[in-house]
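Starting off, we have a lone chain in the form predicted alone, written out as structure tokens.
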Amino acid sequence: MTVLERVSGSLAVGGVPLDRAFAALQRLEPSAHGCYVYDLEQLEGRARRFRAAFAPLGAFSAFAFKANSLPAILECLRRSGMGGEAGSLGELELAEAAGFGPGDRLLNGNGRTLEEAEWVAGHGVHSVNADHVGELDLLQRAADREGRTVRVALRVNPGIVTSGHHYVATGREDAKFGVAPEEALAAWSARTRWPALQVDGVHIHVGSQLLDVGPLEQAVDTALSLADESQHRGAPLSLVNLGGGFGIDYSGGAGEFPLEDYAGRLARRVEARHGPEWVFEPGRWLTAPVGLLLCEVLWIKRRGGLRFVVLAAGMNDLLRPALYHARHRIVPVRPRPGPEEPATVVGPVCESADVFAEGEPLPPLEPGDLVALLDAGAYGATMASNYNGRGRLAELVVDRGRLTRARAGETPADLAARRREDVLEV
């Protein structure tokens, strides 16, 4: 999990001390409270980690962009031998900006728009996921008007339950995702209806934040039965896509998915097959660990027996807590001496549901104080907003002891700046 070290007395990322590099931020963004900061070089040590673990398979690993689409994150794994998974047509433009060439980004996503099937047909991809039968006919019409052939696997919902909160477990029947089994056997012995496509593939994800392997060895049970069925009937499979779901444990135990122990019983379980090519879309593995949410303290507040601690930083900026009940721990970068008590942790948002955490056991601390929320390196920038007219907060990055400013922060003139009187003619 996130690598905690201390410099000089504050935790530092990188060898660099947050309250350094926060005091460097103010002096760009006077008016900072907060921002995220990630490790580029223990970035590339999980990426290396990923890929070998599954290199006795051969695999393809694209980085999953919603989990994290800082170019300065995605440059980075793409240095380090990721490919990179898009979900949308601004997460494909993202892909090609940061230098992933055609045979190195894929396409996911459920709502299939015109624009996405133009995009990969125009600029060319690995694959595309099509999340139901009726998106190969425009992946088709628009590969056709281009003269490309877009490789296609069908994401099949396995009906498979996942521990965790609801909303992540993507492989239920109930789930919005897939087809149904039989429906992909059936698209793929059809599949000469569609001659722009290669439909040879089977994509299946059962959810995300997984730590127990049971669910994945399930969806690896499904995908080579449909594979061997589907090849009885005439219509071999070459891909298999089984998505990502690899979880970290954000109480900073060594409870994370074990990563190569369950690529090791996959290597071993295939050895004998021939092909197909393999494809995982890690997000979550790679980049929680390796970035924090830095704030200020604003208010102490004291009552009924409660400590209340007010962060600069709230649901916002940081949504899972609010969104899927989840924990980060809080280090205080600075801790103050005396005893731990319990602390109900908000931020300033005009919402009840924005509070980090209750109960959480914290030093004495005061106003102006900086605290680091951990592993919120995965769906904590890419899921802010501007709600209660709050701007995005700047984002860091360390790289070998070099400390840069990779996005700035928006301030309240950024947004106000997006008012138009643009007439429409209707």
Ligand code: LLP
Contents of the next structure:
Amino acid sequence: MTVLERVSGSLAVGGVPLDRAFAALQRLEPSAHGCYVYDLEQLEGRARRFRAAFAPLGAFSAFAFKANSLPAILECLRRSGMGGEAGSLGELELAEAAGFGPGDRLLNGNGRTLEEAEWVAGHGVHSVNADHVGELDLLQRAADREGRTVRVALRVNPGIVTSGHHYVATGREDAKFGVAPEEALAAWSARTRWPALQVDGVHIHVGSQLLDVGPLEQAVDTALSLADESQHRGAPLSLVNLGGGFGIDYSGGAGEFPLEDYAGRLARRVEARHGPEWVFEPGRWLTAPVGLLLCEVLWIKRRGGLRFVVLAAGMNDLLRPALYHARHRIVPVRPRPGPEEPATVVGPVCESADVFAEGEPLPPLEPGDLVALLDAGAYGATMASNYNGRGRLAELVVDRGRLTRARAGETPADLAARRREDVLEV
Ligand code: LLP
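Given the form predicted alone above, produce the structure of the same protein in the form predicted in complex with the ligand.
The next block holds the full complex; its first chain is the one shown before.
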């Protein structure tokens, strides 16, 4: 969390001590050994800050559901004036269920399906980001059948290199996303081929966890020069979607993406232009710092000079460390007195990659103690799996001192209940 607070000696979220929150959850879920906890008041604050930064551009900002799709979070963001960015049929359904209206939701994704095309044509969206030109034919057929116009931005691969992990760099030339700029220009010029579509937008998302404005400014350069060129060819664009990517400081310092600086520069730069509509798709920046993963210490094991702290949460609950070598700060909920010593903090999953930290200075810990892994409110619960036969964890929200279980944890019985025997006729 950006702000670490303690209440009566316990780490707290939104004024609620986490040891008491966990005890309350265990009364509902006796076998719970961990859970996610989010602070809605902090979330509202971040949504306000994000919208204020881009207000001079009159931008439409759509929260990327892939970062966090808990309905309580989505509804809070909607009430705070954010739109919703869906990347699949499931997320479109979540958007509708959370009250995002047709003009407040948009669709991304590079594997467009007939069902998604029919959904957007039937239910309505602000816009669809098409990942390649063939997709336009699919959208055209669906929109035509429904008698509705669907607005489309073409995702362009700008060939922009970003720092950070290879897996979250989406703008490089060999990444799977988007079309080449020249192909996009040709499609905009030929847009009368798709009369049920309004193909008048450009979409560029260069990557995630960006900490400096460089790559995003390059994206603006690319988008504006494409818009100029398209206008020159007789096909003006009226929508520029610059995606997400705004990073946070996982070390807890002040190194997060300079949002206001970037937004200010952009506003000054486009002041003179006859404005297109601006769209942003923030994910991590909004929710990562407002959530944590709380779990018990199961065991302490010492071997060959190493202190292993075995947590009840593992890589199936928070995949980022195993997948990207990401590091989340680890904080004991009630630190015991005593000197800090290095610890190798691991989960219980049968994989050597199930490691949250190595050489982490931590005070003495005992089985049953609670620890929090911070900044886990984005790409935490949404990337959780049932690997190793493990149920996904409960998710709790705190809203001005009120604690709610917003999603129940899965029990072994829930997993067993998914068994089906359906004879399929072939
Ligand atoms: N728009 C598009 C088209 C995206 O693909 C993404 C994220 C976003 C917006 C939101 O990006 P953000 O503002 O959150 O950076 N699982 C990785 C991050 C993957 C990002 C996928 N796309 C992680 O845990 O770091």
